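Next up: a single chain in structure tokens, the form predicted on its own.
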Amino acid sequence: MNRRDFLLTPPAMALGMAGAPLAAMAGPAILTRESRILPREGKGPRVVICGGGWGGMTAARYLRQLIPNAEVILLERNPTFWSGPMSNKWLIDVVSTDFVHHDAQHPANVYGYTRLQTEVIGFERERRLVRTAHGLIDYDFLILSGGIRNAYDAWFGNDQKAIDHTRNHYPSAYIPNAEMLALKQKVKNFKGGTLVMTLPPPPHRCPPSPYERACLIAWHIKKNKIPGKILILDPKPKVAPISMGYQTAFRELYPDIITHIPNAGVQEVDPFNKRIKTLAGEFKFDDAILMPPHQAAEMVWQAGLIGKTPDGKPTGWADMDPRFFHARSDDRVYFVGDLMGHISSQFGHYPKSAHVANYIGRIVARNIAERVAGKEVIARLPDNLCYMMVNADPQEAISVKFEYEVDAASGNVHQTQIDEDVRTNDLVKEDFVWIKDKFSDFLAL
């Protein structure tokens, strides 16, 4: 073994489903990235899931339920599960850390799938292999559910110094979980001045949540009498979705704190001198939450499955069948969650939300089960539901629901949006019922 291979060799402490050392499970005493690991057990199909968030964990649970003899392997780089939903409330201590942070091995033990903490670093689709930091894993079906990547390169190109400075000092906190902790500390330490929030251009993760974050940080500023203001630089022409509900909250609850600036697409960011140039003007800041454009997770790029525009440029999102959720060029690969691509000419993408990820996880599990059983695969539609807290005392929330149907004439999926613009405590209660139901679904709580 040369020095490079030695340095790439992962520790033998990595654990499989039952807590057995991975090295003992795989056979070789020393593992490298070229080692074949996790030899097959039984004669059932093997489904490998890359990404252990809302969508990946849901898919794993339902695959084991729908295909009892399947070997389901979930690969996730984080040691624990951290929920994006409710994290804005966690920032100001409406919920505790234990509410959003959970053991990820427990559901694997309960539902009977294998969870391996490792980094996915590439694919060999023609051989049906996933390349990980621990070695190679083969599959019959592959599910990519890695969420998003922060496309800082859209702002800075290959200027890694600017990217690192922005990530370290002005974290967007839209990818769990270390940045969540950094943002909470930022909120707690904020003493005043102008706090700028840039919003990613659509489509982006959880569309209404940046406005919720602004409202709850504004509540914190108001409660603690901090001499601060929040400037929302929004690339969209208006607040959306739930335009009226948020605009009312801005106007009635935080008129001296929140300023929403539409059509403020980012042109240049200078994180060192704290300046941002947008289509709506140039702005200085004392502190910031800088959310760059979002794109599909790195794993979709590594798999060579990013979509292309008519002129050949990457769309940034998975190239997928909009009704069956598999890759157009490889029907053994499925997509679940925020990395999914274009769905409809009417509305573009499904909302990149936890609710949709959970729903599509169940749909894809059923689609694979039907294929394994030799049955016709039925095209199914999700729905979407999001609650957003806009006031913490009294606790009040607004909500938005999306319903989907197939247009009989065109065959396209159509979306209907239903806003609950009047903030109420009843919607807060519904929110907690909703998330407890979802957590019980895939976290086995």
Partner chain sequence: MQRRDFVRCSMALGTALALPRARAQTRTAVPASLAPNPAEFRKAMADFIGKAKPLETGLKLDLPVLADNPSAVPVHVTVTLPLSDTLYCKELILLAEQNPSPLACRFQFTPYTGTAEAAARLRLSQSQTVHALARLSDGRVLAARQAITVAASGCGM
The other form holds:
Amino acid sequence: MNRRDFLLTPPAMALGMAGAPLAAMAGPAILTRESRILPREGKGPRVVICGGGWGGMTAARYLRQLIPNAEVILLERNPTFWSGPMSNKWLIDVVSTDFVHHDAQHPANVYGYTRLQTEVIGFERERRLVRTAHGLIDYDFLILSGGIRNAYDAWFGNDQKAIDHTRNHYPSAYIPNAEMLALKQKVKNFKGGTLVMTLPPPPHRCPPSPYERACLIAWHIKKNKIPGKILILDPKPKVAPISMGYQTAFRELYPDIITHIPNAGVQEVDPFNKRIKTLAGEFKFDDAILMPPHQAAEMVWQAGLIGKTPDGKPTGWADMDPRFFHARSDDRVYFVGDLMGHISSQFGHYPKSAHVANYIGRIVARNIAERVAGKEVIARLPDNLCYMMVNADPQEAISVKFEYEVDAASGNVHQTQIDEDVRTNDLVKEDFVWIKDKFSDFLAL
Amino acid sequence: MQRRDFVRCSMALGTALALPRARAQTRTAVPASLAPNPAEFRKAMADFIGKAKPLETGLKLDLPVLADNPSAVPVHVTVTLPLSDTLYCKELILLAEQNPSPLACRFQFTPYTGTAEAAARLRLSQSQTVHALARLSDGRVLAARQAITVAASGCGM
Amino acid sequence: MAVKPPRVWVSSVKPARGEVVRVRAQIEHLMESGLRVDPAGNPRPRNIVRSFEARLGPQLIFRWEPGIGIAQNPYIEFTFLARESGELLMLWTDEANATQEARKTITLS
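Switching conditions: you have the form predicted on its own, so give me the form predicted in complex with the partner chain.
In what comes next, the whole complex appears, and the chain from above leads the way.
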């Protein structure tokens, strides 16, 4: 891995440790990855959260609130917070960079948790230790909330050259921060031709919604009269969810720009010669946003907590209890957000959305608080809400809600999906109310 | 009810884990009887058709062949015959043959409408045939139908 | 009834005479079928939207009577021929006599 990080002098560490208590700097003059960092403060339980996105930051806030003597440490590789929700609107300047990009230290200061900018590189669960680029950190409870990884290996195996070329030239832009900027450059520089979007097969992260992305890039193409077309290669048999709302938008707003190809699961990608072979045929592209399949973030693999299919293959997602969100094999480890595994035979996974990550962040914080207090742990259910802008002038959005309940007969979680397919400006306004409410919940805005 | 869920979910959790006993949060509901009502279906058809002989043209019914979300199945109906100030569609019904309450809805148009087109979303309790019947102002009755497969179990009601 | 306002989309609020105007409207409503039971095992009382009416000025142009086979948060789409200007008034009424309404001004161009 990052060998050059191996030796870190305290000043270099301090750069990466905004907000960490000074006490952590005391001790040996040379720290290595084998050094214990962040010695315990006080007698309260310590929760280490790996991944400071929507779910991780929410959990950090509520843990501090619900367990006043808890020491909460949030580990995150990015220096700042970049929101997936709203990022499609940011691509075409409906919102500014300041709207999606935020100081991540501010909430840590407000809510009283420690934020450490570092890379998680492994775990020793039997010793309750997290290995980071900066050293070892011990925990009583561990939350893994690192989101997704791009499973380029599904397309390219070990061909690192193809992976790098694809990542650099046709970024998926599902993972903040750098790829978001790269995608915006791509959109701004698009001069025409066929722009191919390969959609990840479900379950995949959303937001940013790939269909919303197609609509808003199409709007940019239409507005600037760029001689370009968007070809959506969709592994699903139809547009879903909000099938009708999206299909209506494609047909009525972008009939000459967007073509949606269903059942187009990717078989082979040649990023050098710009060709894609799918189950629906072969396509050439001039430019592309190549979204490979998603899997749980590397940290779940590193922790050895990926689920297995009946025939022994990795599911790609966390092996967890569907009602309490802890690892099946280690109840000290919780999962929050997109990396979570299977929930129900009725619908599979919870939507890998920011709304769900935020909701589960709160639920897991409460569950840990109940355990610490020796109380009965209550299995709670989230809901989900997503707004997708399909037209930027006039601004119109559609929406989907998911409600969950426990089916009394089977004990399974049951999902009800509510599509709001009528595109209106009201839904745009509600989207902004929603995001302000969420940002205030974990960004302390 | 809640007690039973409680027990069930605790068991699902697995006794190997040293977690405190857990109580499940339930918000629902087993669907009650979703059995078809063939008598009511036949009566609704007969009431609408009366003594007319339904014509199999002039009414277009669109719905998916496969419903992945049986609690909201899009359905679209249009009278394709040319309409005028004197000829209009008075009413149009949608029937879901195997639903517990087969008459899904009724649309009414007037001479001021000038068209006869509508779309809505159905809940379907199982795979079945959806029927549309339209009555024109001259007394003609138009009919269309389509079979639909419901993918998930019938929790749509 | 629900708190959120009805969602309404009209293809054109300034249609030409003789143009087909398309209207899409959706409200939030549980459309409780009467077939479900609550967690205590008691039936949930039936309450669905029993009628939707669209008038252009004084004239009724479309009426919809949903049954329990209509989905939650009922979606309705209809068309009409633009022949005069006026206010398009849409009114939903449920079985508890709660109502919701939405308006769009239609002006012939």
